[in-house]
Each structure stands twice: as structure tokens, then as C-alpha cells.
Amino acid sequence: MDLRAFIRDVPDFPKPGVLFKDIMPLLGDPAAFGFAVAELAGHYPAGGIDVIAAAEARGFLFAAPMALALKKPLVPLRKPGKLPGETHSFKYDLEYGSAELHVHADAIRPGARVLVVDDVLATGGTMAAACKLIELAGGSVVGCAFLIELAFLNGRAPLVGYDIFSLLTY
């Protein structure tokens, strides 16, 4: 299935200047969603997985179907705020200013092999620190999985050292 079919080009958004590459159409087609989880979940073997992760909040879309698929458990990274009890949290800088994740201090076990997931993959400064979350909770990340990726902004490059897989690059 040509999966590029379902991403909408839409542009001057979020300001003048950007090509915003929309997922709605694709998440408004059930045989296009289900394609793309599927072939998402399908390149990692689940015996090579123990938890599936995704920062809040489109990797949420695609984690939880594939969490469900490998039969793994999900692992919601948060914002600050959103998850009760003790919790590891991780800062880190933007473009413009900062941002913070955190993640249940008992999600995670000591050793346990984690895939983290999102939506996109662009200046990778989000992924980045949702590995560094997950290393420091005590897990080892095993893969960042997205559905696409925006290569002209290099987001592979605070990456360096993780398995990457995108199933669209642009």
C-alpha cells in the first residue's frame, strides 16, 4: 500500500514557510492505519522487545495498536504533571525554549529492552530525550520506530547510536 497516498501536505503551517506533513487522512483510514501499525510492529521481532514507549502525544496513536500487536506492555512518557505517584523525569531544550518528560519510576524495569515510538521523526530533540527517560528509568532502548521522517532536518543526528526505522521518509 503506498502509505504516501494518506499523508496531506499542508502548507504555511504551523507558520509561513513550513510543509506540515498531516497524518489525519491517514488515521481516517482504517486499511491505511492498519497497514502502517502492521508494518511498523512487523520489522521488530517481539522476542526483542519488552516495552513499548512513545512521548506524549501522537506516538500514543501508533505505540499503543503496536504494543497491542507485539503483546507488549505501553509506557506512556508524560509532560510534567499528568502522571500521579514518583515518577523520572528527563529536561530538555527546543528550538525555542525547553521541555520536560517524565515516566511512572516503577514503568520501567532494570534491563528491559524498549522500543520507543512517535509519529514523525524531525529535528529528533523529542526522541532524544525520551531515550535518555528511558535509560534513565533503567531500561536499554532497542529501537526508535516512527512513521515518518523528515531527513532534511537531520533529525538522525542526536541519535546517533540507536537503531532507527521510519516506514516514510521525505
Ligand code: 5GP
The other form holds:
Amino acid sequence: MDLRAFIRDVPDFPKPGVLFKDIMPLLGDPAAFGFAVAELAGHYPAGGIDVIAAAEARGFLFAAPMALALKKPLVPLRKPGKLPGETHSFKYDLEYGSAELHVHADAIRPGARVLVVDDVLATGGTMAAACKLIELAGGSVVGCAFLIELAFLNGRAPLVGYDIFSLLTY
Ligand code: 5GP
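Given the form predicted alone, state the structure of the form predicted together with this ligand.
Every component of the complex follows; first up is the chain already shown.
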């Protein structure tokens, strides 16, 4: 199935000069969405993964069905103030300002092998922060999976050393 037919280019979003890849047409087509999730999950032998994690918010859309397909626990990485329990956190810089991700302190067992999922790999900042947080929480990142990689933004640079898989590359 040609998944590219379900990714919409939106010029000048969220700001002038940015060509945004909109995944909503894919989410709106159960056959295409199901195919994408099966292809992503199928890349990973279930025996090599203990936990599937994803950063808020669009990563959840792919991590949740992948966790069900691979029968693994799902661990959401969330923005500050969202998780009710004790958390580990990691603060990182954005183009303007900074952001912070949290994970429940009891969500990752020491040495747990974690697959981290997101919809889009752009500059790599979000995934690098997610991986740092997993490691801070005691886990070991065994892979980073994306629906889309925007290769021209060189998002692999901050992720050197991690195993990266993307379904679609632009
Ligand atoms: P990065 O931290 O790699 O620069 O940006 C990745 C994050 O921004 C992802 O969590 C993703 O949801 C969002 N993102 C960046 N560019 C795009 C895009 O073109 N389309 C979509 N859907 N999300 C994007």
C-alpha cells in the first residue's frame, strides 16, 4: 500500500516557510492506518522489547496500537503536570524556549528494553529528549520508530548510536 497518498503537505504551517506533513488523512483511513501500524510493529521482534514509550502527543497515536500488536506495556512520556504519580523528568531546549518530558518513576524497570515511537522525525530534538528520559529512568533504548522521517532536517544527528527505523522518508 502506498502510504504517501495518505500524507498531506501543508505549506507554511505552523509558520511561514515550513512544509508540514499532515498525518490526519492516514488516521482517517482504517486500512491505511492499520497497515502503517502493522508495518511498524512488524519491524520489531516482540522478544527484543519490554516496553513501548512515546512522547506526547502524536506519538501516542502510533505507540498505543503498536503496544497492543506487540503485546507490550505502553508508557506515555508526558508534559509537566499531567502524571499523577512520582516522576523522572528531562528538560530540553527548543528553537524558542524549552520543554520538559516526564515519566512515572515506576513505569520503567531497571534495564527494561524500550522502543520509543513518534509520528515524525524532524530535527530529532523530541526523540533525543525522550531517549534521555528513558535512560534517566533506568531503561535501555533499543530502538526509535517513526512513521515519517524528514531526512533533510538531519534528525539522525542527535540520535547517533540509536537504532532508527522510519516507514516513510522524505
Ligand atoms: P523534532 O523534535 O524532531 O524537531 O520534531 C518532532 C516532533 O514535532 C514530533 O513529535 C512531531 O509530532 C512534530 N513534528 C515536526 N514536524 C512535523 C511535521 O511536518 N508533521 C507532523 N505531523 N509533526 C511534526
